[in-house]
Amino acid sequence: MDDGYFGEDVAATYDESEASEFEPAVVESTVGFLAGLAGDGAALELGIGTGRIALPLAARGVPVHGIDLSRAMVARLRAKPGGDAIGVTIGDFATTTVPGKFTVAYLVFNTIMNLTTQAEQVACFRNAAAHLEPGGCFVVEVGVPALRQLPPGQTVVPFRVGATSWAYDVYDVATQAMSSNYVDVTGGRGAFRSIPFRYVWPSELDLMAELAGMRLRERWAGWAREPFTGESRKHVSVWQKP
């Protein structure tokens, strides 16, 4: 098994190059919204990466498990402060299995793309609901699919230009796959990764929570419970297990 998409190459600039995602009011929402799902409970994270959220959770007292394919990404996580006493299992979180039971599972900054086949992620909203416990939740956090940014014939939307660095989505509306795409230039030389995604709806996330015997809760824009609208960019939503 190795590492797919996130092997050392990533892991080890991974912190800093998603730097406004570990910003402290970033984290501390995103934590309390999802240690006030936990409640007395345990949580389980899918794709735990480097520990960006699951490091604060388990400060927070909640017991925490995660699921990765990237052992580089997780031995991040194993060098920071706290990385030790949380549990990880290596393997896809779409289809891997841990024991024991949880209140809540989640997903967040728009791994479920990281599935790039509708059938994984069906898979994935099946394996979430199986670990949860009766009422218990899963949340993801995920982007609106950014079509509207398209000009017409257009599939291309830059997110990141730099001086010697650039970094855009390209989008295949029939197929619903997408690839994030990086150039960087370091001392006169070229590097470019493409990591490929599956964009997904909020509706069809909510078919798929159905099929899994979830009923959707709330949506919301943000972890702060912005309302959800048309407009949103994102949102973040949670389904309940009866």
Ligand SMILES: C[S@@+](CC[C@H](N)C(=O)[O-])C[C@H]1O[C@@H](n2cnc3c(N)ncnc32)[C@H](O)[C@@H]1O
Given for the second form:
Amino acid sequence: MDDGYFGEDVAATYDESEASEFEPAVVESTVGFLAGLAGDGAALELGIGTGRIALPLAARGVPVHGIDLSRAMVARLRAKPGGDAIGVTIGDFATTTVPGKFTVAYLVFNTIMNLTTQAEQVACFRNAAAHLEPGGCFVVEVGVPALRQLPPGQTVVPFRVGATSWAYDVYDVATQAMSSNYVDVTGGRGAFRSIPFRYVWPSELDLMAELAGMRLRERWAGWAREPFTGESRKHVSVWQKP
Ligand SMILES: C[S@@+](CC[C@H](N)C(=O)[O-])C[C@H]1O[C@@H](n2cnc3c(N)ncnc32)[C@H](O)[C@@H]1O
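For comparison with the form predicted alone, provide the form predicted together with the named molecule.
The complete assembly is shown below, putting the previous chain first.
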């Protein structure tokens, strides 16, 4: 198994991102939300990466186990203080099983969309549910598909326009395939990177949860439990196993 789209080149600078997800206040509110659901139990992070959330969650006393297919990302986690105390299983989080039962499983930062077929996303919900204790919760943080931003007849939404750096999403509304594309010019030479995703609707995720034997318990527009409305750009959803 290779490192997928999170190889050494991405892992090397992942934690230097200027995305809002890396702001201390955002991390703290994410961790507070998850710690509340974990209670006295353990947490399972699908796509644990470099431990952006897992490490501060573990520092609060919640035992955390992770699944990730990128050894390069997990090496970054291991190199951080407390990183050696977190168990990580290398594998695909749609199908990989780990020992133990968890009070919360979570899949944040749009990572459900890294599974590029509906079947894989359904398998992921089933896998998460299988790891939960009765009453346990599965939490997903993901964007609402940005189709309202598509100009009529077009399929491209730019999200970064700079002097030497451009980024844009491409949507295929027939298949729900999308990709995020990055063009960077350094020293007069251009580099292009494209990552495939599958966008997915909140209601579709609810159905996946039902298929996996879970029910929607909460849906918010963010980790501070902002109300979810028709204008929300993302959601934090919690499904519960009976
Ligand atoms: C955007 S990063 C998020 C990392 C971390 N959860 C965070 O919030 O910072 C996505 C992570 O999911 C992992 N990943 C993507 N698809 C995966 C899959 N099918 N199975 C396991 N890990 C996967 C990547 O290797 C990467 O570490």
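C-alpha atoms forming the largest set that superposes within 1.5 Å between two forms make up the rigid core. Quantities reported herein were computed from a predicted structural model and do not represent experimental measurements. Residue numbers count along the first chain shown, from 1.
Residue 19: CA moves 2 Å or more between these two forms after rigid-core fitting.
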